[in-house]
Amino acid sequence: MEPIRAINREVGSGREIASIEIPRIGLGVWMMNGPNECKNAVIDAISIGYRMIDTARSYGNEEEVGEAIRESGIDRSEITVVTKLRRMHAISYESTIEHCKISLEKLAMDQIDLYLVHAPPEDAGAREPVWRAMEDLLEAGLVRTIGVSNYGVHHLRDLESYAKIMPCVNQVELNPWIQRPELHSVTREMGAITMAYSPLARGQKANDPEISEISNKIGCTGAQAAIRWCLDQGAVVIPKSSDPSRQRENLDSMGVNIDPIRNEIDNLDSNHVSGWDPTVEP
């Protein structure tokens, strides 16, 4: 599948401010905290063709991501690096600038390809200055593009009221068990891409007998069917795995055709939240 273009647009005019080409599947590295677990997983993933790595300050492994990319033998310009402003740091304009620079230091990089606000700041009064800092980071060239994560419809609508530049991505939990049609639709209407994390509900559905039975009809795994479902929604998907064979299985989802079983997968929606869900917070 061809990469998808993520665009930051000026509010009002719709003028393009910045953009990047994002691979349709990337590697998520949440909870990879064992000795060299993250580093080895990133090196393995890059070796088989992954070209996007999704980390975050709160994951505690930005250093290993940077090390792995440098040791991979692949030019830095070919790899999309995504990281996120930790919620506890999303408290002011100054804190946002400071912690972006710290992430750059940890990654040992001059620029972050896609920088996300990890969740709507808990202090609603901080949301505008935090986003203003994100816009200024973009203008200063410390980041190539900016976006958000775990923003619900009301958060996006509110953002639109004070932003100069709209986010190019909203990263949320999206999978056959939590399909979020309204949130996905509003994200697209605002010119952003949905980036789907936890396509298997944080592994809770990895061995789900129902999707396994459905996917067997077309000769793919349940994981591949779930990932392909996300891709077919127009989302970018970032499954987590430190197992090279599972990484390959996930990447091969791009070659799967779920048309014969799509209706059955659509019927799996149960609003199953696998963990943290700030999209429903005030």
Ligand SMILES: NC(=O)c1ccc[n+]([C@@H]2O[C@H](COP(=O)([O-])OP(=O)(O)OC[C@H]3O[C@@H](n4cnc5c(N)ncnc54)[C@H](OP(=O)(O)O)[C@@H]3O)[C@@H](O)[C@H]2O)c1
The other form holds:
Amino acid sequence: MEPIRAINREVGSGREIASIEIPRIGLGVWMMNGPNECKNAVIDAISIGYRMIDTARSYGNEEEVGEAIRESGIDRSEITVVTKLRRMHAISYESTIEHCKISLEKLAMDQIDLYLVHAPPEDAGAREPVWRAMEDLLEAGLVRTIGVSNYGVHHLRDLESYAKIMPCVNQVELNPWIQRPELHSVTREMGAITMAYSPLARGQKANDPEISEISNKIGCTGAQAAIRWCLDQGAVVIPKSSDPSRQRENLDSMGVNIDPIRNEIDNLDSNHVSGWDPTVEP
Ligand SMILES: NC(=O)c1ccc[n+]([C@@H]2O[C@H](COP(=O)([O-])OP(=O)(O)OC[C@H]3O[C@@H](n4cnc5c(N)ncnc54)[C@H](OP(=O)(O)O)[C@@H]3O)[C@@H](O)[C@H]2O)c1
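Requested next: the structure of the form predicted together with the ligand (the form predicted alone having been shown above).
Whole complex next, starting from this chain.
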């Protein structure tokens, strides 16, 4: 599957301000806590063809991601690096600028390809200055594109009222068990791509008997059917695995055709939140 172009557009005119090519599947690196677990997982993933890594300040492994990319033998320019402004740092304009620079230092990189506000700032009064700082980071070239994560429909509409530049991505939990049709379609209307996190519901559904029974009919695994379902929604997907064979299994979802079982997968929606859900916060 071809990468998707994620575009930051000017509010009002729709003029393109910045863009990047994003591979359809990336490696999520949350909860890689063992010694060098993240570094080894990123090196393994790159060696089998992953070209996007999703990290965050709060995951505590930006350094390992940077080291792994440098040691991978693949040119930095071929890998899309996503990281996020931690919620506790999303409190002001100054804090946003400062913590982006710290992430760059930890990654030991000149530029972040996609920088996300990890979740709507808890202090609603900080949302506008935080986003203004994101826009300025883009203009200054410290980041190539900017986006948000865990923004609900009302957060996106509110953002449109104060933004000069719209986000190119909204990263949210999306999988067959939490399908969010309204949020996904509003995200698209606003010109952003949905990036589907926890496609296996944090692993809670990775070996779920119901999806395994359905996916057996077409000879793929439940994990592959779930990831393919997300891809078919038009989302970019970031499954986490520290295991090279499961990383490959997940990447191979791109070659699976779930048409014969699509209706059954569509019917799995149960609004299952696997962890947190800031999209519903005020
Ligand atoms: N923006 C946010 O607020 C937010 C929130 C959550 C996650 N994320 C991002 O999204 C990424 C993915 O989400 P996630 O880590 O929550 O969970 P996930 O990708 O839904 O599931 C990961 C879990 O499933 C297991 N697994 C992976 N592939 C498998 C397979 N083919 N068969 C069986 N088990 C499999 C993994 O174990 P092994 O490692 O042992 O394979 C791990 O325990 C994160 O790493 C992070 O980058 C973002």
